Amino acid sequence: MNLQIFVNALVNAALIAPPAMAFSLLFGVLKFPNFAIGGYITIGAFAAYTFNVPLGLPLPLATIGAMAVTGFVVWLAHVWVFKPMQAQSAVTLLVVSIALTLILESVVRLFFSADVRGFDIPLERPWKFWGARITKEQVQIIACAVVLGTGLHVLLRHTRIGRAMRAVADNPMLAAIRGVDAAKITALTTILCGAIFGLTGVFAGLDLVIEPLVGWNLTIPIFAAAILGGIGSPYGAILGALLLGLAEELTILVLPSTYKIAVGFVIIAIFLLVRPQGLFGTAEIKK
């Protein structure tokens, strides 16, 4: 099997697995599945363009730009739209999180127009080694996916504030009994995982384009790598990426590469028939 395969899957399990494992945070927290992370995706690639193309700022700086702006606006959205309407059922609160992308990435397209933009950073010639070629900035995106998978694991399993995002996410009340305050808790992992999209966002610029639909076009792997690794496990969503990513791959070698964002719906499809608990997550208990 050709080495670029893995490579190529590789990148895009680092693309897709940062955000994926927010989405399963978001979810753990707040019980319905948000797929406002296109928009915010979309949010953090033009707000790291606006730092390092028309302010001039480096791409490092325009990155801790993005991530700090991405956390606000989803922090904001979960404060005047989610959590109003806290008390509806999970579907409704999705239709709502589909209509807030729409609208995020309308208000992205009446600033910036539909142009395709990129980093002020210099062209390179990509990597070569064993017949496999990967570019410096994807050499980037995979040790950043690495650094962050190994920071979020050391939060959850070895600090008081992972302690309580799990315990929030395992039994509110019950975190609420024991006095962990579930509502700071909340506004803290909504602040995290905006952050980690904003980050997305520069990694789908910095491999991909920068355009209005960037967040868009990877809401269904991210999707699919969840559910793969079962919502609400991000180990498990790490996991899910890798096989993912290398799926897509695969499936080039048979069908032309349009039919590549096919495979998130098919996985998507066959484990909420066969396993909707996904590789990781735990069957839920009907009394």
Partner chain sequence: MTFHMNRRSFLAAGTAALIVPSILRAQESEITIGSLTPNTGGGAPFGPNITASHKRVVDAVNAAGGILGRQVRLYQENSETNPETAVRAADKLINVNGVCAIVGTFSSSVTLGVMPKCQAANVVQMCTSSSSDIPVSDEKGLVFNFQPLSPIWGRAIGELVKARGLESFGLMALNNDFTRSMMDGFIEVVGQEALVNEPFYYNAQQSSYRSEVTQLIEKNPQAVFVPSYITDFTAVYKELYRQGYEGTVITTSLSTGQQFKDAIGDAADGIVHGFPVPAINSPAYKEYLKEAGLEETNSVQHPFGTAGRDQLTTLLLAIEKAGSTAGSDIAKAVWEVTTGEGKTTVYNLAEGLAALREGKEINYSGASGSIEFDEEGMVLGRDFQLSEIRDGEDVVIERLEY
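With the form predicted alone in hand, show me what the form predicted together with its partner chain looks like.
Only one chain is given; partner chains and other molecules are left out.
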């Protein structure tokens, strides 16, 4: 039981950490909390489903397809919705992003109805070790999250594009003066984050069920992990996801399971009161 709690927390974290990193990255560049991530994840799940089940592609190929589709949708949302509104306040954009997630979900519901679906792969029994259980699929999800985290680290720290992303996130005007094409970097960031949301859609479809609300159900945990780690800090998001996963698992030892869903909200509230910049974020200097 005890080891199982840690396995459960680890799998939860592996599911939440990549989109929390992407959420943080998007926040860094676009400067508003984008709640459309729920809709993006749902798009990813249904794109992968379409490639995998009706079109019969194997899941790895369907996953790549879903990442491409979601990357494109997120870029399109940026160009059509958020870019024309960039002069608006962060609160306005946040509300618009909530509207966008509802629109995306409704579009999915229109074409796919609200039925539950699954990928065309068999469920597997777990490996057992020291009283805990884990499946091959879950190990793959964890491995993917680790690779993705490392990849993002290398990208941000050791490549020109990554440096440009950080420069745009820090100070877009200064970056522009230094010759960074902020528009191009922003577009690239949205596509990259979109691909990560697409991947999350596939993981969520594997772990839960493919239905129009699948992305929305993950939104609060993702948001909580990003706030906990320090919004705008992709590394903080990883730690945030791990701590959130653990907090959720430990909650049910002391509280009825029905309160688990509130853990994310409580963490958001506590951190916004006590340490608004999160664990890794830097405090904003108000001038």
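C-alpha atoms forming the largest set that superposes within 1.5 Å between two forms make up the rigid core. Positions refer to the first chain, counted from 1. The structure displayed is predicted, hence computed values, not measured ones.
Chemist: Does Pro60 move its CA by 2 angstroms or more between these two forms when the core is aligned?
Modeler: Shift of 2 Å or more: no.
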